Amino acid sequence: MNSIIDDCSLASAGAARMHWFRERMPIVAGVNRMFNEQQTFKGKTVAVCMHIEPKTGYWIEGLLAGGAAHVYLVGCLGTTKKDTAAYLASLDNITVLGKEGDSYDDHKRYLRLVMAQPVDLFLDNGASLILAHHELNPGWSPIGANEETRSGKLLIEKNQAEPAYPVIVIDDSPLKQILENAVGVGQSVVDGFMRTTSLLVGGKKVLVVGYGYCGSGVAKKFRGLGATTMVYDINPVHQLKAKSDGHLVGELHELIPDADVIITVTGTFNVITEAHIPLFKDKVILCNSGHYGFEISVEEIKKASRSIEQVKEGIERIAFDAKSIYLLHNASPLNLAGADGNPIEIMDLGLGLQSYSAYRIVTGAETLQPGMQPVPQDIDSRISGLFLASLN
């Protein structure tokens, strides 16, 4: 199988971007020595959906180099840096299949295609894999797989696929929750914002739609910039403690019409929809940091629209009779799609949850349960000790 991405004379810039990435993420560049030494992937096949951007493409080598016999790399939609992809494409035994402007179409095509072939290991990010796989019924089932993120653990939930296979979800982990989520993807989707926009924060009414660790994080670094921060939850507990947190709470349809601002962080589908027009201020912004861009109803915000227009790289002005809204790389990420996503630092720590989780998979996987569980205790404990002393 051939890779498909943008731009295969882009792999030696992408090569030259990696070194500044290595040099920063200690944590992965040891469990890749580990790997490389004890070959741990060795005749292994290894299926990953993630983001592809330099920080996972160093941890990608590591798979490599610990004797996988192939690694498919499909991408997530909207945050494909096209210099990396085609500087992982140009390596030894990986098919990269991802394009900057995937549709969700792509997306599901490329992943029939990984489907094709038994893969004994699944890496996975939004449940893309482990949906494949469970609609597909390819007749094989891998020995394990991990699971990233928060709306990938609620749409295998939604889907009722209980995969027969143990599924470490790396979300559950409480280094992932109060680290990476709280801490930095709030940093990273402000930073998302800051350079698609070029807007000051301050000043800003800020409505955050989605009240978890990501939310959390989120509103946190929005109002530390000078933003009123307003939270809407489904969930009263939620609710309290954004209140508690010093955030502006209430019900969706009254918050909406004061935001200069709205980002969504559910990890569901469909928050903001076509039905939220009449609400929205003239010359809002609409933006997401989900998973999936799904978050806003995108299409059908359009459809009902007058007319589309791109006024900048990343921004749309989509305009109705009586006013005009503007929506950030049409949903995509914001972390990602407008910037180089969380911080190398956290992304250290995340990505050896993912490594040394794969580990347990591969060496022991007899002493997991099938179907979803959360991060074995030993590595969590093994992860803080490494990033505290990477800190030090």
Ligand SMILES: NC(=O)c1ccc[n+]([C@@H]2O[C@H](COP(=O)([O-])OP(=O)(O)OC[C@H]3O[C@@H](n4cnc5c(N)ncnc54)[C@H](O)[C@@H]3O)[C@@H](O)[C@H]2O)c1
Second form
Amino acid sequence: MNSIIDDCSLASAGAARMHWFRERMPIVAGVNRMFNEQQTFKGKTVAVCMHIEPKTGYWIEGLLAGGAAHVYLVGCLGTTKKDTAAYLASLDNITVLGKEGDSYDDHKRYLRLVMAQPVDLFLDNGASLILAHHELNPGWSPIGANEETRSGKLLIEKNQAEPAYPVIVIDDSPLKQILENAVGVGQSVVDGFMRTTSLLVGGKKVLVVGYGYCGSGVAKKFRGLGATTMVYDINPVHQLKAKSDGHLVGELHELIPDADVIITVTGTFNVITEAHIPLFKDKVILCNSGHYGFEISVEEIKKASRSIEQVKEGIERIAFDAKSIYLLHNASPLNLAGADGNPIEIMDLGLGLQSYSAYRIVTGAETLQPGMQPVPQDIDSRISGLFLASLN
Ligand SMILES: NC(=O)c1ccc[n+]([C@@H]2O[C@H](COP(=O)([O-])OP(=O)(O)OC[C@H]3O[C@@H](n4cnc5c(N)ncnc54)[C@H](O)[C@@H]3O)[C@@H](O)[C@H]2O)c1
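Could the form predicted together with this ligand be given as well, to go with the form predicted alone?
Entire complex below, previous chain first.
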């Protein structure tokens, strides 16, 4: 199957950009070497759904070095880096299905292409592969799967699609929750905001919707740069946590009119909708850092508008009769669409969890239960030790 990417002439630029990342990911480097020595994936077909960017690119090199018969890589929505996609597509034994501007329909089409042949292992993000397999019921099953993120776990539960094969939920690892979600996402989302808008953060009133692991980190980092932070969470316990962490809290309809920037990070859909248009301050900036841009009802908000204009790369002005609002990157995850995603060291840890969990599925699936389960504790301990050593 041929790759579907934006521009294969970007392969050498993509290859050149890999060096900076490879040199700074010692955990993935070590696992990639092990995969290569042991030929862990020899003869196996692996389907991956991940953000296509250099850090995941390096991790995918490990699957190929580990002897995978073929890797099918499907990009996540709105986060594909064209040069990385071109570089990966230039390698042997891989099909890359991901363009920068892919729609949800494109994404679904790629998933159908992947499900057309038996796959041994799913390495999923947002449950795209797991749900496509559930819906299409192709008559074969993988040995097991990893699911990377909170949204994926929530979607599997919501669709009652818990598979009979083992699914290791990387997001249930306390390491991922505490380090990647609470520390890494906050920094990279602020990075994405600054790179996209070129605005000063200090003095802005920033409303963070969703105060879980990611949201608490996002609010903390915005406040660290001088923003006044407001938080809404549907869960009163998380509201209380936000209050005691020093943020302003209230009901969504009370906070929206005051906000200069609204950022969603809930893992659910349609949190900010067209019903909120009358409440928005003129020139409010809307953005999202949850896995799916559907946290903001973009289509409905756009339908209700008078005009839509691209005013800067990644920024659309959506005009109504009495006001305009600005939408960043069509609500794709801001840290990936507007910047390079989570910090390299953090993704070394996160992808290290992915690699060791994949290794466990391939070499010891009989030790795992059917259905969703957290990362085995020994893997958490091992990655903690490696991460600590890499920081010293
Ligand atoms: N951009 C990234 O790099 C990145 C990284 C990790 C996770 N994520 C994504 O970020 C999202 C949040 O992940 P998390 O780990 O913080 O999850 P979490 O479960 O820790 O937090 C989600 C929070 O949102 C709240 N919430 C749910 N529905 C809500 C609603 N309608 N209104 C207000 N609050 C609501 C929940 O009560 C919870 O406090 C998920 O989509 C996850 O996949 C993104």
